[in-house]
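First, one chain by itself in structure tokens, the form predicted on its own.
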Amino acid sequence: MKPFAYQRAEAADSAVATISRTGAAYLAGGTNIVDLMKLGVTAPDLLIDVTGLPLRDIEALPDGGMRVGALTANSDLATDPVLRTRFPAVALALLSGASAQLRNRATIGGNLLQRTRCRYFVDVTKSCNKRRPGAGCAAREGEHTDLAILGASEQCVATNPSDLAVALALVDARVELLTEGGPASMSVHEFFRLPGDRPERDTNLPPGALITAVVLPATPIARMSTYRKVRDRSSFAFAAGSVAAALDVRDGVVQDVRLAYGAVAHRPWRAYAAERSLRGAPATVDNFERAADEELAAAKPLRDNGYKVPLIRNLTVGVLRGMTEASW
């Protein structure tokens, strides 16, 4: 590992100013950046430890939303009784990630900034446009069974590994930031990006910005939400595919629905086409299948990851069917 300096942040604004001047990196839970430093994937000259900043509050807002400090541990948020009532999909997504030990250490803000687990990104001996722009994408012809089927580019087929981000996309969460210019915020949809011809950028986070909180807006349908993840083993494994869903069915008709997919794209994938297909339609298996097919029509699988198309289709149908039967 390359030698680096360490500094403990005394205030958020001074941390942002230091990062902006030096190109250093923030350290919170360290569950991703430390691994990447050991592998030589990233090599900051300075780590600024932000764990002493007052960014750990979990606040239930009077309108039905929630505001979560960026340094809140994943495990603390996952077990919060208000979150489990108002946003069960978010709680389930958090509990499905990593292991209990890592959830105790990992933070909400850090979760949103974790890098892809593509094997070519984490292996510095291999070609990767995300790690070294212009180097090429070895994954396209190599081992890509876990990689993207939606929204990929010739430059990159990596996937976003976050379970939490999928659930946050479902509920239209917002990310609050502190930048050199002052406080700012952006939607989760704006925060994450597709690779295009700039795969080295995972997010649209302004340079030097510090995530300070995540806001879950008041969303009545979120109370009727869930998250289901398919993986190789039951713990400490990233998703092969996942679905976050919220469904409101009355008199057998879909009044409202939200769907988001994980492990299929460079960012959490909100299934807007499927949602449009289902709103106002009878809550039947045929319609669930048709909606999933409409969403997945844009999929462009590679040689070995075409299985994700039927996987996500079946997950969508299974989750919606189960939620419909529960609502009746």
The other form holds:
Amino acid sequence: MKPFAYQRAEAADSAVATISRTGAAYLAGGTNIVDLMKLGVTAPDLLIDVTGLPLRDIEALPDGGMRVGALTANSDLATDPVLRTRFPAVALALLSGASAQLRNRATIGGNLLQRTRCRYFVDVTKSCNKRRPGAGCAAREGEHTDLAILGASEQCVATNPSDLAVALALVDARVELLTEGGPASMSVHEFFRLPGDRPERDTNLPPGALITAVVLPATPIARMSTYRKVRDRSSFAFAAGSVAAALDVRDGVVQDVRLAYGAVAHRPWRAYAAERSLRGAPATVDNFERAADEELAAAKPLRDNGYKVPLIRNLTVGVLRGMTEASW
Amino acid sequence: MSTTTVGAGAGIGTSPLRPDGTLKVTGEFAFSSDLWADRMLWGATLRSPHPRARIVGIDLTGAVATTGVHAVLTAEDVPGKKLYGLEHADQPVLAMGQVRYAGEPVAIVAADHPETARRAAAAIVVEYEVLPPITDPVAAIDAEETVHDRGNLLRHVPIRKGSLEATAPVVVTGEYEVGMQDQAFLGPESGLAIPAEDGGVDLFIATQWLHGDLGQVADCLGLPPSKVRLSLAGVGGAFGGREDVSMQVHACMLALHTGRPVKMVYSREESFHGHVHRHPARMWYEHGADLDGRLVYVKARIVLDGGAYASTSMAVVANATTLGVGPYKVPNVVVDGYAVYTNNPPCGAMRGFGAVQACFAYESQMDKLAAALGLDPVDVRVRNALEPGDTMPTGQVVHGPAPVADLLDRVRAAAPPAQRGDDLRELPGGVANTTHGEGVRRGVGYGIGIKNVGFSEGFDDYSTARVRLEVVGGEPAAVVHTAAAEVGQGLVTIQAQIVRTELGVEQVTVATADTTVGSAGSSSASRQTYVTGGAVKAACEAVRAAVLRRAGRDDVTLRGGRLVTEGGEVVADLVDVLGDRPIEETVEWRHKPTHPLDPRTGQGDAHVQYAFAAHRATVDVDVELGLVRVVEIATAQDVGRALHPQSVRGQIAGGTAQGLGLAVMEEIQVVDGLIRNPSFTDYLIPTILDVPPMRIDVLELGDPSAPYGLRGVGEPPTISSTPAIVAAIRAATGLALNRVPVRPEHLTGT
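Previous: the form predicted on its own; requested now: the form predicted in complex with the partner chain:
In what comes next, the whole complex appears, and the chain from above leads the way.
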């Protein structure tokens, strides 16, 4: 590991000022960045430990939304009774991630910044455009069963590893920031990005900005929401594919629906085409299948990850069917 | 170092508390990675990033110039033999002019801090001329390009029995593949070497075979064996992965060079590169049977990828081949096994040792045969089941119990698990809330396997035990000393139980295993309770005979610290007989000899003992999502005699879980000679949520030729659980599934 300096942040604004000036990195739970530093994937000169900052509150907002401090531990948020009522998909996504120990340590803000699990990204002896722009992408022809089927570019086929992010995309969460210019806010949809020709950028977070909170806007449909994840073993594994869904069915007709997919793209993938297809349609398995197929028509699987297309289709149908039956 | 006193009062056949048990579950057990010495330096290893390359030059300047570095050594600094190996010395201590696999050690560094050592190693500049790696073992057999000068074929084992031209009315064929499994022990390779005043070295090491290490380390250091002393440090699991030398020579070289203690501990990633793995296998099988399902012939070709160095590949391929038709009567056999050099990571010993790969293939074939004939899969197995007195494909007659049909009947008759409930934890995907049971189908599958116990093919397989009986604090007390490695299997407890049974004393101390006593052989091949247990028993018998001589009696036994006649009359106290003159006996004990295989026909009594286990697996498969939940395992195994019944069940449960891992998740993914998943994030081993409840049926049929009638227990459960689980997944899905591990992408329709 490259030598680095370590500081504890006294206040958020001074930390932001230092990071913006020096290109240093924030340290919160450390469950991802420390591993990446050990592997030499990232090598900041300075780590600023923000865990002492007062960013741990979970607020139930009077309008039905929630505001979650960035340093809230995943496990604390997952067990929050208000969250479980208002946003069950978010709680389920959190609980399906990592292990109990990691969830105790990891933070909500840090979760949004975790890096891809692409094996070529974490192996510094291999070419990876995300780690070293212009180096090439070894994953396209290599081991890529876990990688993207949607929205990838020639330069990068990485997937976002977060479960939480999928549920946040479902509920149109907003990310609150502190930048050098002061407080700012952006939608989670603006926050995450596709790789395009800038695969080195995971997010559109402004340089130096500190995530201070995640806001879950009041979303009545989210009370009927869920999250399902497919993985190689029963716990402590990243997703092969996942679906977050919210559904409002009345008299057998879809009044409103939201769908988001995980482990299929460089960002959590909101399935707008599927949602459009379903809104106002009878809640039938045929329609669920058609909706998923419309969304997945854009899929461009690689040699060995084509299984994700039927996986996501079946997962979509299974989740929506389950929710429909529950609502009858 | 430490000695161990095992809980009082418990002889063989009982389950006394393990002395290491509480320490391990409370985190207080001292593993080898916890070793410490004053003025200790830390070692680090520079490894090749390339699977095949010529070394054009090595520039050590950057490492030598690093503050805190005490030594930087390369192949030129190896004092003795530059090559080592368990069976065939072909592996360089440090690379000489070329590298043959990614991860091969090139240079070693000692520094005053582990991070300094790592950085110094990274500062070494090696100029490589990279060559295209040889990675396909099947193509490598006849390839012109070779990994070593001797060619790529490490060993070909042919087995010929009966007619080569046998034909049959029912023929099933199949091609099968087994991925590279890792032992995935939790304690990474580690050890501490301390230079001694006599110019020798003391090495405290987590290993499976102290004397196996000793011979190789002394040769490479150019020291007489008497100057290299090894003591067993706390071992965090082994499963075969510690049978080969890893950092033993390196740590000793650095200690001798610097004159200071040197500790080395591998990281998890380094561990994946630093030990051998289970051989990936490709296997082609053809089974011919009559219309009643009786086997007429089996033809098979088995290719094992040995990777860059020999390790134990020659013995592994002999096992895969000699056990290659399974526990069945087969009159005509043509099996050819090949172990092949490639530039992939070296492969060697892992629980099951060749028998695992073959069992996946022959059990898949038995299911195919049953399907072709419209027979029940258990019926077709029972119809062909090996019985005592039958001959193996090697011509070896099976002596003693061989309850193949009985084991199958038992797992078949076990009550089936309950139907699926609504509890998410019982569904594929478990608490991930993945499925609510819409696309879930249940399947049941069976598997039975055979394993040899002990070292084979004429190897002089023995163990040495020293037992001392003396009076301590007015009580008779025994000390038992062997070099046998406790790797977590419970051998320390067993040794004390045997002494207690044989000598009738309560107080038994098990001395730390080291090389001041003769070799115990390896803690592998399911052999250690058999062979070291046999040696301890024999040493106790020698001590008892000496006690009786001293007492002038030949009609008494030792019970409860007394000399007692058969009628129960106490004739003397052991304390009085011993007085202040301890009795100590050292015995070298051997099982019955084995014999080499004929190199052309594979005929010969190569194995000591056969062990058998059967599994029935019940699985729920979510066919839409490709998820498998193993619902229950029923298993039956003949262990001859259970010396510690709780440990026996532990071995059976643990072995079954390791077979489950191979069935549905565990694989080191190697692409172009490079390991793509060297971490426990990416190499998945089953968690407790993945391991189902097990019904374990332990038979104690007694092998008349083994100590106490026992039968090696550690490996058989790993062997047959894999094919049983895959058979159950096939039953649920109708898919062919000719490769393990089976993963979600193999199960979702595309």
